[in-house]
Amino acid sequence: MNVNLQHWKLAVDAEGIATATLDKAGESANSLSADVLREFSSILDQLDVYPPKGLIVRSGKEAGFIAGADIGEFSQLDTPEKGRALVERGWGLFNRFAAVRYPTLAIVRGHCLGGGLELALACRYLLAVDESGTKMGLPEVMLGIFPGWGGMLRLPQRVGPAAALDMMLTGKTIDAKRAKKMGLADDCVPPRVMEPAARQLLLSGQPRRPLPLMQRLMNGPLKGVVANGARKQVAKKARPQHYPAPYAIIDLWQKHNGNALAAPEVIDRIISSPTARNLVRVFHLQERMKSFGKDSDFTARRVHVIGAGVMGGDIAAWCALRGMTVTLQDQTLERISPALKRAHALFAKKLREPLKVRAAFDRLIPDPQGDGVPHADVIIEAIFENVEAKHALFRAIEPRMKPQAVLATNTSSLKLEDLRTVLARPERLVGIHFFNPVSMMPLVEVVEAEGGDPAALQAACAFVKQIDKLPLPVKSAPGFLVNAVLAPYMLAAMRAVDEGVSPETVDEAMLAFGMPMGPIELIDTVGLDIAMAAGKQLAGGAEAPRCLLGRVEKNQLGKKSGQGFYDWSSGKAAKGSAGAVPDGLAERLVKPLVDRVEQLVADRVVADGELADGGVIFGTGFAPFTGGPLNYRAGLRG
């Protein structure tokens, strides 16, 4: 066929089956840029003239099917007309593709996200390849936008509106087996048989599995009921003034059957919103953090964690979940046992399949004698915060380590320069500082001491990336970045309580600002004793708040003791009415946090303001729609 293509390859076999393979030129992953869509349109032109027996759409990349639309192009939408044109480009093309006379099939292997899934949904059949990297989703809401190329129309038709709205409103992804189970994929096969399975399904003529009657009703006469329920669920997590996109998705599905072009004012409002601009910024910050360690050829297969407390045990479990063989050391098996119990619960929740859970659990090996040290590629020390104890440990393990192994400490409060004095090779010690809960928090601070070995830091970043966390290089300084900025923020919140503002009002002020949790509830969750210890170190000698001192003296330590600022006897914070929030309270409470971020950037604890913004968002949950604390302040100065 004489189509001149740069990004696609089109071939037709002897049976008349056409295959369109997307292999975007000059990129490691496929995305749907204007050029890619234009070429796809020319392929359809050609196939209109010479209709094939069927068309298979697939990827030529190792990295997956299609990662979505081209984010770079989205960042250039500076007028309403450009926003509408972008929606029209994909909506018109995919509707045209969905209406072709010959059968079509997408082979989905690896990431299939956003516009990539919308393209696959426009096919008659979707064949999912069952391997660990296959993930499908419509995560546009994470960028403050909506799936405007047919996802809001076709996903509810395939899986029913409840499951479709859940995916679109949360941005969550699903694997190949789940896609088959819920009806998103027509079949799920292992890689070795995907070619013959694709051809067989393409030519089968089999009808799509019909939606159950109740789901069809929810897509029709009961749409209003479903939409109202979805709005209530979204309202629990996101306020419309902060995150307008999920509300727009519900409206566009309910009122316009997913056709955003029928409501151009919604396109204009969402695409030009500060939220969309800032969330795209956050996406780029996340991609930048993912790039740390990419130049290192370091790969970890075996990890040894010393200290089976909450942090050490959960770090070990996370590494085992991510496919590594992990030895977990503590003084006795009894001390390791609670960590194994928590690990099993994590594996069951994340993996769901009994065989995979068993395999992960087999990779986590109790090791009271420390036999894993000589075999480990990464050794993480996570014992209690005591310099002498850590010195004794480092003296004992350094002679037994592999020469190129990464030696890391998870300390959150001690200086690496003080910890490494007993090492024969002090430059090899790095900090790999996780946050609690390990399975939930995406950020890991990778701490460089003065005179540290750059190769060790690169290897540590590569390891953090390998376990699907975001590495943030920081200098060795009290509290590094995240704890250092939280301390003055929590202090300001407790000062407000000392002045007579109720804990509920303080928390409500910051929830309304956009924080995921109020600062007083955060203190209760962390533990008042830990907040007290951190405060002494990070508050610059300031006197502890009276509300904190009084509770610690009564052993009211927060969630772990059942009582702190709130009563936790039910397992949740029992809060009274917040009442009216005083004007300016949120701005007053957040100011010390932003001030400290600026200071840490000036002191080069973190390399620049962008990384500081990303670190504080992913390490504290700082309102992502603001684009980060420094971006927020720049907007105020505007």
Ligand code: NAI
Contents of the next structure:
Amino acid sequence: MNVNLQHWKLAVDAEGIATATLDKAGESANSLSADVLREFSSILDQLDVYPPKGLIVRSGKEAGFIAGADIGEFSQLDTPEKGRALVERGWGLFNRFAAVRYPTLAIVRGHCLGGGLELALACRYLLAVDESGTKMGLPEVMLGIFPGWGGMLRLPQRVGPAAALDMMLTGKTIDAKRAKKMGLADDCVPPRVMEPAARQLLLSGQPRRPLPLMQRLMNGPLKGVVANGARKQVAKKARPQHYPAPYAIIDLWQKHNGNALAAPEVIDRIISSPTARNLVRVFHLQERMKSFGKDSDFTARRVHVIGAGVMGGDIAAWCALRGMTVTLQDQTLERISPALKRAHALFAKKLREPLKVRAAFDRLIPDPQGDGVPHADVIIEAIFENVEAKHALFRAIEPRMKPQAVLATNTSSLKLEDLRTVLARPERLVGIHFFNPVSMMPLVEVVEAEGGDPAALQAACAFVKQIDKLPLPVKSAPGFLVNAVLAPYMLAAMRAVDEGVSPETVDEAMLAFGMPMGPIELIDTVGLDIAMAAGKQLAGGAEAPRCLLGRVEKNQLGKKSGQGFYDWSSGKAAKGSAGAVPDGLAERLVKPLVDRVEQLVADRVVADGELADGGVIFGTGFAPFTGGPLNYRAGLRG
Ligand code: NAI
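Having seen the form predicted alone, the form predicted together with this ligand:
Whole complex next, starting from this chain.
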């Protein structure tokens, strides 16, 4: 075949089966840039002339199938025409591909996201390869856009609107087995048989499994009902003024059968929205954080966690979930057992299959004697927040550690410079500061003490990345980044309560601003005693708010005691009506947070403004559609 291709390879075997393999030049993962699509179109031209018996589309990359469209190109859409042209490019091409007369099949192994899944959906068959990295999804909504290359048309047809909308509106991904079960994949096979299985399925002539009647009705006469239900669901999580894309997805599916070109004004509005721009920024920030530690050749296999409390127990469970062998130490077995119970629940929720749950549980070893210390690549200390206790522990374990092992503390408030004084090699101590709840919070601060060993810091970042968290290097300073910026924000919220604004109104102001949880509810969740201690350390000597003092005196500590600012006796905060939110309240409450971020960047606690924005978004949930606190302030200045 004589097509001149840079990114694709096209081969036809003796039986007349063609294989198009995407191996994007100069990249470790495949994405669908304009060039890649142009070449695919020329492959289709060629196959129009010499129709094959069937076509298999696959990836030549280890990393996976296709990660999505090229996000770099998305950032260059500065006119409405360019936005529409981008949608047209994939929509037109994939419609053409879906209509070819010969059978087509995508072998999906590894990630298959966004435009990648839209390409796979345009094939007659989708063969999912059952491997831990295989995941399929349409995460466009997380970038503030919609799956405009046929995803909104074909996914509902393939799996029914309920499951399709769920995937498109949350951006969540599914694995190979699940894809088979829900009808997204026609089959799911282990890697070793994928080639023969692909050929067999391709030539099988097998019709697609029809959707159940109810799903067909939901994709037809009942569309309006389904769309209204979906709008209600979305409204619980995202306000249209902050996140217009999920609402646009529902509209485009309901009114235009997923064809965005039929509603060009929606394309213009979504693609030019500040939300889309900012969410793409957040995506890039996330990629930047993921790159920390990538130059280190450090790999952790065994982790030893000391302290099986709220944090240590959950950190140990998370590491075991991510494939590491973990020893978990505490003073007695009794203190370790609640952590094991929580770990089991986590494994069951995340892994589902009993064999996998069992394997993860086997990797988590209770170790009251600390036998794991000499074997560990990473040791994480998460015992009581007390200098003497930590000193005694460090003295005892340092001589037993491997020379190259990372020694980390999870301390929130103690200075690393004070903690490491008892070490023979003080420069090796780093902070690896997780957030509560460990399994939900994507960020981990990696703390560098004055004169710390850069290699230890790199290794710590590599470890954090290995367990699929986002490492953020920070300097050793009170509260690091995240707690330091939360403290003045919480203080401002409580000062407002002291002034007579109700907790409900304060929370509503910040929910309307776009925070995932109001600051008063957050204080109740963290615990009023903890907020008080953090305030003492981080509020620069400011007096504690009266509303906080009074409650702590009455032992009303928030969620954990059943009563804080709210009544938690039902397990949820019982909130009264918020009433009207005074103008400017949200701006007033968020100002001290943004001021503190600026200060911390100036003090170089975090290297630059981009990382500060990323850290605050992934560490506190700060409204992602703003692009982060500094980006938000820059936007106000215009
Ligand atoms: P916790 O009180 O729930 O657990 C501490 C555990 O350490 C207890 O089970 C205790 O028996 C054990 N322990 C104490 N001394 C020990 C020793 N010498 N050897 C072995 N085990 C020992 O405490 P939590 O909340 O988990 O905090 C632990 C550390 O994590 C602290 O440094 C804290 O500042 C930090 N942290 C806490 C966060 C939170 O939200 N609770 C968030 C981030 C960091």
